[in-house]
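This document opens with one chain alone, in structure tokens, the form predicted on its own.
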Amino acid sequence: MATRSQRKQLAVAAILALMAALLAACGGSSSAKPTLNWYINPDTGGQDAVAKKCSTDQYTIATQVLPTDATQQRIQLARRLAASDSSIDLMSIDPPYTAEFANAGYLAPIADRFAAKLKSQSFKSAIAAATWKGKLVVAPFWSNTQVLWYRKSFVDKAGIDMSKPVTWDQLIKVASQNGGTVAVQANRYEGYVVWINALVSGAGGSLVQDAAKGVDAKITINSPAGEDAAKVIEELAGSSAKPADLSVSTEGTASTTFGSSKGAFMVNWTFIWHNYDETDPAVAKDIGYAMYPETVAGEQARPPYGGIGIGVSSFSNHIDLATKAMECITSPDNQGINAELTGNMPASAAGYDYPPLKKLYPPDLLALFQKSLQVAAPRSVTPYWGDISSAILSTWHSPTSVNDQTPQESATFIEQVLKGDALL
């Protein structure tokens, strides 16, 4: 049996042990390194690599993968943000939805110092797509553009000079006369609106003006530029250069058409350069590239703009740390790392200086990508883009139905949808 002195010593030891445990627990909660959750679009490992590189002694960045479809990405993020979900710290946001998230108050402000740095380093089109009501609301991370890809063997046979600007009309006629196809994206999805926007912009027009006025924005798709765009789609849809799957064509199916025996021309994103390296090396060696086709001869083509901007959630419990992480993620070197692993090109000219990119792409192709980004046409920056895009798809799809009345019909329908006089 323990003596009175021994019992006292045991009691003291127990109290000390309990205090030590409590102190350890308290210390653990206050000093634990937070994890920043970065919701990303699916890719081939670029954002994971950047997350690992940008994790520090202060925080760890963990990635959460969103659905492949951009519309579904928007829905998943919007649902969480509408519920003030604090588990989102960083987001990879598709440009069409930037204004919607900013207008709803879902994005933490970007400090003037960092905004100035981003404006200095980023392409003009990237800044335009990241700005809402005069403020930069997301940090441009990667910027994509489309170029005209062609089969060198086909243009040699057809005798068309690809060193000079070409028009859609030329491509469709040459492909039709020589048994080739012109591959595009015309499924009932966002990619089709991307093409329509590029065609309208290439004719000097726009889909929307005064987007900041919301539902009172001016719908401008019913214009000579809209008619020029409709003419291109109608011409392709009625020609023998039309791919068999035109009305359901996507980036992936277009690449399949281009790689087939009838492949001639295709507009598509930058990933195409390495798309056939392993699956069809003969096609890979046969790829040529040029500036996006002109809608109107002699007028500057306006290639599509795509990409990702990084936003910090205003509901995050770690806004300061997430902002530091955003600065790291969007640095030119990390834009380069992402481009090396995914083919999604940097949002800044400095990002193109990342040495591995110069081994992966020919110098003139890197120059073409950057030139395209300088003149690219972002889609209208408006919080109502989802409604506008869906209304366009309702009136311009299928491409075989497009005619000279389509711009007027779509303008009327868009205005009705925005005013609440029609349902999508």
Second form
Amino acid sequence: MATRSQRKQLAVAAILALMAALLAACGGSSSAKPTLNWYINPDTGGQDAVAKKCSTDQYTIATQVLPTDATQQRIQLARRLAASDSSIDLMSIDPPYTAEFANAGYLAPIADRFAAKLKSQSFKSAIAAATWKGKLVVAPFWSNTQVLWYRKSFVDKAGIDMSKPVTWDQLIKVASQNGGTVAVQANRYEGYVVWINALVSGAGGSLVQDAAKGVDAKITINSPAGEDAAKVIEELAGSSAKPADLSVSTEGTASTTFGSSKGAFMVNWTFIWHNYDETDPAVAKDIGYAMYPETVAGEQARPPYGGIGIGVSSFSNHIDLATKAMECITSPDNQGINAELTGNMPASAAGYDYPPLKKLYPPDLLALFQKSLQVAAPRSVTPYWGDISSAILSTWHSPTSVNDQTPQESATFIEQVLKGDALL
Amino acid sequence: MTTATAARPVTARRTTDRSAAESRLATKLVAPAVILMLLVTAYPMLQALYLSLFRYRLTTPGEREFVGLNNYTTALTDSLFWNDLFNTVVIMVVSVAVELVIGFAFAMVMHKIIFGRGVMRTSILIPYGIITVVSAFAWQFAFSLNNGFVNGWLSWLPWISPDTNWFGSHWPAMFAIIASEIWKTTPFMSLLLLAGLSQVSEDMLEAAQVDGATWFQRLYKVILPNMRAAIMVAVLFRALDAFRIFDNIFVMTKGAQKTESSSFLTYRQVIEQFQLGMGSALSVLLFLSVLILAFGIVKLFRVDLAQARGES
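Return the structure block for the form predicted together with its partner chain; the form predicted on its own was the one displayed.
Next comes the full complex, this chain leading.
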């Protein structure tokens, strides 16, 4: 039997061996060319192509795909960043969560020189969505907006003039009188809030004012504009123009409704133009487009703003390289390449000059996209957007329950939620 | 922790040098396990208790603020909390009741069948082998308005049309969720019941038959009383399981149409809204509810877990 001192020596030797093995495992791979991890939202290969094009001798950009749902993207990124995960270098960030990330200190600051360049090249709405407390915090990469898509055959049959601005009220009436549907996004998800925000903005209102004050922001959904928005939803939900799946409708199901025999009108993002090319060429030929519908007749419609901004993580080990990569990714040419492959349109007018886009889209549609982006209404930029959006959903969903009391109820509820007095 | 207390009697005895050294060695040997247990179970639980006293958001850590029991009062006075608790109880009661009946029938079949025993048992158990998320998606597609077959199959019912949106209102959505839950976990129930069924002595059944008892009399007077412990264990396990329902709701409705359960509410606070304080408070409340439920079932039905294992 071993003596006590022998046992001790053995134990010390074992511990040393273990530590040596651990240290060896930690070292290594420091001399090789660094790989920058770019967390992207799923698309049809646009960001992959840009990542390849922007990889240089100094670094390689590798893409990591996030979940499809914007809420899940936010959850994954925020939880990793809250734990100071250094494996994220670049991120594709959806506009409603930009402020939250910036406020939490997750985003590396953008140099003034580059910020100035971005400000001069990007659309106004893109800059508004990417700014927090007066500073540009992400680089606008692509900007999306919704337009009103219609079936030409239906419009001819119904005899409505689409060359002039139309209102929601008009659309719903025409569609229900002629056996058509008005497809929207009204499932319990961010897309429904996008619609509500567009309706309220279109009536000259807003959901939140002084959003930078965070919890003390002024909730302004309880206003005549909020009531106008509720009226549109109530009217559609109570009419025969309502799609059967209204309360669970998303961008995808709306495009199915629009492509069906009852399809007439739909508000949806830019990708719709090439959506039916392969699945239903007859529908593809029948698509017309116009400016987003007006909430109130005679008042400029404010179409939704969507898109992606590129942010550099402040926990990255390669902030300098990632910033260089960000400059490359958001250059107008690369915005064009991404748009060509995905249908997600550039965040800058210069991006629209990318020649292949002119072959893929008719010039008046490209002009409509740009015009829509000029007047688009981004969702309120606040670090509490997640709470506000969920609170709106729990009071405005399902669309069939919306009435003239809804704006007031939701305003009270949002305030309670922000103060921590109500469960969300 | 149990290993640490087990070591104590040894030291309590009159000690020789050798036994003292052995007990010291024993303490050293179990220490890593005890520390690990404390780290992975006790620490998170205490941390949750501690966090539940704060208003704390993951993305605004600077605004963390001590609020005492405020989170608990907010939760307990909020109608959403009680609504979700009610939903959870409805799902639990309905699914366990239905599963008990179907599961018992399946257990009888598995017990009595002579031909193709393996095939029959396997086919009854298949749903339990499927991951809950996968089964939830399968059922969501089945009930879906756009690509489901349920509307087509049930079109002979007067209130079902091709346009029936199952996830469009509260009760149909709850029906779909409960149906999926029942389909998925009935095999588990029948497995537990089968174990109980095989403990019923054949001699007693034969004696009853000789005494002229009918099939129903044998079921009610012999089989069920002898299976009581097994039935209660099955109900206890499934009730606790069903009370924590999450996956089906997450996949099928994401909590829309007021179909949220208590677990889902907790998930949303912690994971979706990063409200670590409120979320921890809800976790604690959920834990207490499960504890009360387990205690209630054990007391109410006088479940003897030892008896269920055949140790009586």
